[in-house]
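Next up: a single chain in structure tokens, the form predicted on its own.
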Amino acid sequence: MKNSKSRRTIIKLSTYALLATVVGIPNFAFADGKTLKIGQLGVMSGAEASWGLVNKYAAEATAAMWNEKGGIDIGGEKYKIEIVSVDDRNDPKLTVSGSERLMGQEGIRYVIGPNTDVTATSVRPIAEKYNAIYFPYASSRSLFTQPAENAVMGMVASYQVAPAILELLQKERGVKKVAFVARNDSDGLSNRDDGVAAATKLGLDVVVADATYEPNVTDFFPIMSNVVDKAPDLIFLPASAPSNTPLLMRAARELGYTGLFASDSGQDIKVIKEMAGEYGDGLISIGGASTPEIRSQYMDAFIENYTKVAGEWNDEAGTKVYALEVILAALQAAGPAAIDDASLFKKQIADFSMRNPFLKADSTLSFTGEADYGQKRQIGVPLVLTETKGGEFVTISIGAVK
């Protein structure tokens, strides 16, 4: 009888080993069956799809890297990381139902996303009901300012990016006249107002401040014709979606514009090359940790894993690489009870610090945001600015958010 039981055990182990070999799972992984679920909520269809898809693929790539090592050690126990994703289609109603599913039905206490002010605002009451923390890629100050305390910004905000771009181009490129061309939605108009205020404060001449376009438009010649006639040195595109930016650039260039472009949102170099072609140079935008001159070996490994997950690399992922790593490190510091009790995570925020694993140079990641929100509710990611040159993003500046 004993021999028979031992034989069955051997067969089970052999079967597991075979499966592990087939799917590439290390034999030691997840032996205790513990799983740490992380939610990912965002727009993954429509014109803004790449914003949410990049978040999803970045989280899955990071999870794969940890799982390949046997999982994340929290309080002496290993946890497999599982990413649970929901596409909200940039529709607040779907954001609400998606949040209920992740935070309520799934019991997940840490969610990456969503991607816009409107959808991020709709998450707040649900996050507060379930005491969950979410990391939106949105910039509305109300999300991060008391009495709100469950949102942590996972990026550099538009009102932090725009002044940095405008000041840099004023000092180093001699920009004097700026035109703003914004999407006609709450994010586009809000970012435009922040940009116009920053330009005015710097003493720049805002030659166009009221040019707008509908999110689903594809013919930008009428609007750009009026803008180019004002002869700006810089055309600023607040909150422009990756699929809109190259079409706006192409229209302006074909109308004879020779100046610079700028955007306060992450862009996709592949889309720019495909849609703007020879007119794709001269765009200044927010970048991440991915340019060769600044990235670490760990970032190289992330790029390799991201490419496996997504099928191809996207430079915007360099701006979305931080959220999950910071969540995991903060959970390690807070202990296993914080997996289900986000109050313990919040207590870690004030003094949390870790080495930035994605950059060659020694630098730290911590929570910041006191200057803008009166409390630490922003991951202190580097403020990296890039310029499109010859079909690539080239880093032109690295700073920090105070």
Second form
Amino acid sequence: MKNSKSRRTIIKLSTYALLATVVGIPNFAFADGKTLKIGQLGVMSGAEASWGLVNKYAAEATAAMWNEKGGIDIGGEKYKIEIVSVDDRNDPKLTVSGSERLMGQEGIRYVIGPNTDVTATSVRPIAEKYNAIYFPYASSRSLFTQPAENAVMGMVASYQVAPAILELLQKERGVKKVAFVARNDSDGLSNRDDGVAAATKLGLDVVVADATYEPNVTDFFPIMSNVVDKAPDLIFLPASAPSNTPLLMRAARELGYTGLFASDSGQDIKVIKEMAGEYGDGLISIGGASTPEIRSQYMDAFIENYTKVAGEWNDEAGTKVYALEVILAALQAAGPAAIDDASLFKKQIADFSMRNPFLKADSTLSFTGEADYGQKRQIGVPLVLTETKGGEFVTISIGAVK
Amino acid sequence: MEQVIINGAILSANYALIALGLTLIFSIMNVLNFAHGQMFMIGGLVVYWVCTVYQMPYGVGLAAAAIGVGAVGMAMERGLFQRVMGSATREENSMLLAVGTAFLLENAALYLFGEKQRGIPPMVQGVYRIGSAFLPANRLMVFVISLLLIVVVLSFVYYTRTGRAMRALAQDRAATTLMGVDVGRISMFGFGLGAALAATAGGLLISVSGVNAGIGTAISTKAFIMIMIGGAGVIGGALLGAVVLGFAEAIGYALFPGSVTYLIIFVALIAFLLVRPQGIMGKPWG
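Please move on to the form predicted in complex with the partner chain, as the form predicted on its own is already shown.
What follows is the entire complex, opening with the chain shown before.
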């Protein structure tokens, strides 16, 4: 009996000691410097999990790179970067509670995400309440146009991509007839409308404008049967998820389609290779900083870190590298007070400029968006267009958003 | 028109495999397995892993998916469902448990296999022309294997001793127990068979449409539509439900814009259930 009692005491004491050690670890680890918390909010489970997870991994990879160097220097003091992530399951109710948690409870003033128009719209009142800045990957103009002033777009919008792609393909590939096949949700349909408007303006013949597919469809053969029947030169896939694009391409090719494809969203070459195989060529889409011919050594290091964080590289992350780097550089320029006061960050926007660390060529990153939103509420990321050729992305054009 | 018929037939055969597994579990256990789609998803991911990462033949992947997920199904039945159903007084408990296992499997898959869509290249290349219609060889292969599997499962259920015990259990649990059947073992086997069928369907369709960790809920929703049409717990009903849904989708996509098709399907389903809530082949008393 006595033995069993003392064994229990030893187990209890060991457990307390272990708990004390575990609880104490963060204090020791961050004892040397301050912590800069950055929020990341998005869909990280369910069918669209890849959208939010790519943002999360990209932010964590960037944070790891800075933390390896001892943190980021803001106003002469080093800050460790901590990414606080919340999964909204693409549900606006959870987006609201998630942003309350990040901006209200955690006191975070800079949040990356969320991923769709509907969820991004639901963040706006909370961001305004706490005077926080968020970087949604959504393109609804109302998010970025006055009186809204707390959202900054971290990518190129569909209505900026679609005209560029269509014009390029009309001039250089002789495209005359276009079919649009959109995902039946808010982003897919609004991107489709933007694309149809751009095609009409360019004088292209829109042979299919109303083909849509449900977000949960897995077999695109029946949908594509009708589209291919109309013999387009180009099938445009507005807001198509990387999981759907290769399936749409494969279905069309199996139905005898030999034309081009285009998408205004980021894609992943590994998924295209696996899913579409030999049918994966001929897709023009928005690219990031990741194609070998344009990327810098810093981008190589980012890819390495991303692979460590996520387990494997995802080309879509090449379009998501900019938000955190720009937040950090703008905070450095604005000074430490801006960490808790986003008004100081907003003041920086007008004249902010930094060298684009992800591209080999000399180029600058600044805020833009006056043409579309009447104010600078978009990171001026390069408008990179790529084409799939022989199982690789090849850069075919680099432009800029005005 | 030929294309619509081909699309409908292929969709029906794929759906039938999914619905068959779900209806087996429902009829034997009286459990609405909300994790059925997640078992489909894991089956597909296992095939991906075996064929892509370990570079093994497709047949090995398919067998690994069926056996592995079947074993997971049996373990779930023995370790979770049998315990909960033995002690719970309300049916909702088993439903909540099924929902919980669906989330668990989805998050486990997300952790183990990542967030990307996974797929494998077609097993056979080429496209056949039938009149004005196209039929990819890989889809034809999946169609034929699906039909063969359905025949094998139906033969097992109707002509073997274990199959008869499963059907007896579906009809009257108490009487089956009194006849000396080891109800616990048959339930476990039935659950495992249902899970294995879902996994096989996932393993077959990964070469056609691929899978990702979040696809389970969409698959479960379709499976439930099928068994609601055909009649819950009736094997023939599940197959009929699959044919109805497969052709409804194919015809709908041919005649209407994509978004309208499922709107019509859901409205028609609601109207149908108002008139015949037990489904086409279900009995009014359950």
